[in-house]
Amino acid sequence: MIRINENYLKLKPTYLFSEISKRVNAFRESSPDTEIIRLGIGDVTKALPQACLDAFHRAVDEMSQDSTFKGYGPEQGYAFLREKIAEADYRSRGAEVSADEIFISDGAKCDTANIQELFAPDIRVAIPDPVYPVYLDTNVMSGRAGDLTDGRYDNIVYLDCTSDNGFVPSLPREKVDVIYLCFPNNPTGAAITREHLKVWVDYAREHKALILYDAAYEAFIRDPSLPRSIYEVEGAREIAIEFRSFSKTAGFTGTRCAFTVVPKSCMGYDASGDRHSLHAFWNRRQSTMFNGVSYPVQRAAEAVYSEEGRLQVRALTDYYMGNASLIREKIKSLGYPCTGGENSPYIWVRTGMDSWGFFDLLLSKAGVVCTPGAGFGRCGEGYIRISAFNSRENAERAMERIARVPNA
């Protein structure tokens, strides 16, 4: 008889994409002459930067010959790619990482989710509400959340994050040993100051705490003096777990690359309360679990820090940000409150209404596909997502059919 992880049948029924596509994939057959605009799912629209397919092209070349074939690189990254991260994404910002701090990786999606097989199952986990499902939903099945009651889990610290708070949220009120923050936030596309953010820093510090701290939408900060690494906050280096991703700043959803840093001077402790390097314990994950990602694929990533890929790339995320302010103007104008669509490409709005109820709405009456809040955590109830990646034809004509829609 084979034993199962019964920590998966504490999972809540639906994971909260695979509900959306079951209710779009039922109105196509209900409708199927209805054109459908998907302002949900954060997936990009628009091809890879020229620089970055070139190198694409130079690379797979490179494949075709013995001379300059590769086989199985480096578990933790080509060094070309990781020390072009090093100088642009943080010494160019005064934050001091060095290259060999940073994990090339698939997609923060699964770092962000691999990361807690580091830790003690019995830990305290401290989550915002509302959240991208997979802090949550990886922290269940590895057996820490505890039961499900009314909606929340008994083991798991939320930390609710809402309209008063600006929707970033409060220090936990109890003793937490990890704490997950994500900004610019994903889905309330809210942002944290420099000195909010040492706020949380200094806590850690104090709590011996540790922060795994999501900025994969750091490219679409408009605001120069807010933070883009939490690097950039004296002492991080000690308490923080950075995860970053090419997905959206550069189109690499379909072509999967991101990265991790791991400062040395990051430290975990034992039950006796001696300390281990995060670091090492990280890397010896990914050199076990992980054979790196492809030659090609991390000669494309390198190229977004070419003089070409960086206009290329802030043109990219400037058109994205074109999208998320007309969308954000719109659902002003109609009445909503929001934010976000500023420091960030999703556009969280106050509905009035049930989320799955107004989702159904826009749905039906419109043919437009949105995020319901509720999905995202109980605090995310009376909210929808609207994203940006898509065309800024498709945004106009979704912003035209949604101020049609009638209560809406």
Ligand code: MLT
Second form
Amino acid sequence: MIRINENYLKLKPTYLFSEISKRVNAFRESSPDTEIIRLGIGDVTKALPQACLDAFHRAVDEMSQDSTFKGYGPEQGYAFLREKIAEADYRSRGAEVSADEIFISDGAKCDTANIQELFAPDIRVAIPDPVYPVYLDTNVMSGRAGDLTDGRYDNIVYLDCTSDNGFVPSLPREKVDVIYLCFPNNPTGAAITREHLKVWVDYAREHKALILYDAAYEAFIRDPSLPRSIYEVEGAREIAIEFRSFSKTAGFTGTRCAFTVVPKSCMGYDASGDRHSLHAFWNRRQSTMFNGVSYPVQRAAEAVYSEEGRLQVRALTDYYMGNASLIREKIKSLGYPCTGGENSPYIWVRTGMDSWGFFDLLLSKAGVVCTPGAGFGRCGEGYIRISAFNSRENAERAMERIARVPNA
Ligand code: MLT
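For the form predicted in complex with this ligand instead of the form predicted alone, what are the coordinates?
Everything in the complex follows now, all chains and molecules, and the chain you saw is the first one.
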């Protein structure tokens, strides 16, 4: 008899985006003639930038000759990619990050999910609400959450993000050890200013907390005054781990490449109060459990930093941001209060009814898929998230269809 990890019993039975797929598939079967427009999961639709494709092809060709073939790569990822990231994403913006503090991976989802393994089972975790479900679910799986009452787990500290605080959470009122933050935010699209991020960094330093900073959407920031990395804030190197991804930036959702920065100055403590390097711990974890991202994919990611790659990636994100502004304006003109869509590819819409009800309404009456806010947490109830990742034509058609929905 195999004993199971009973923490899994505390989870909602399906992952949010799997539940949405289930409902969309059921609708497709019942209404086979309705063409569905997907503005739900943030999945890119445009082809990889040419510079990435060219690099990808060249690297595949290298794999075809014994003399240039590559087997297992370096555990942290190839230096050619880590060095480009350190220079272009950090040092050029005044943030001190070195190439050997960067770990290449196959996704920010896995990294934000796995990172909690480094911490003791009884730490206090602060999680925004609404939130990308991975942060919460992985802490539930590993036993940090108590019972679920009224949509909230005991032992988890929730940081409410509402229209009252502009969807940027206030500091916790009780002692916490690890804090998840995501900016530009998924799902609300909110951005954080440098001054406000400094408040969080100062808090973490003062209270010996660690910030897990998900910056997967930084490429969509258009306001030059906003920080793209937490390391642009002084003092963050000692208290923050940052996650980034090529998925949304360069169209890599199907290609898979991301990275995590664990500064060597980031420390954790054992029960006796002795310090340990989180960099060494993450290295140990990754080298034991992960075999790296394929060589051609890392070459394709490196091409993001070439001159033409930069221009192409900017054109790609500009394209989606064009959709975002179109969606935002249309939704506002229909009378729905909304945020996001200015420095983020997500638009967060107050619906005036329950979010799954509104989701079903848009699906059944307009054939448009969105993401119900309640799926991201209790504070998401009454909202939906609309993703800008689709073609311009589909974004326009989706908005026309929504405008025609009675009660929408
Ligand atoms: C989302 O729609 O929230 C994201 O695409 C999910 C992800 O990146 O895993």
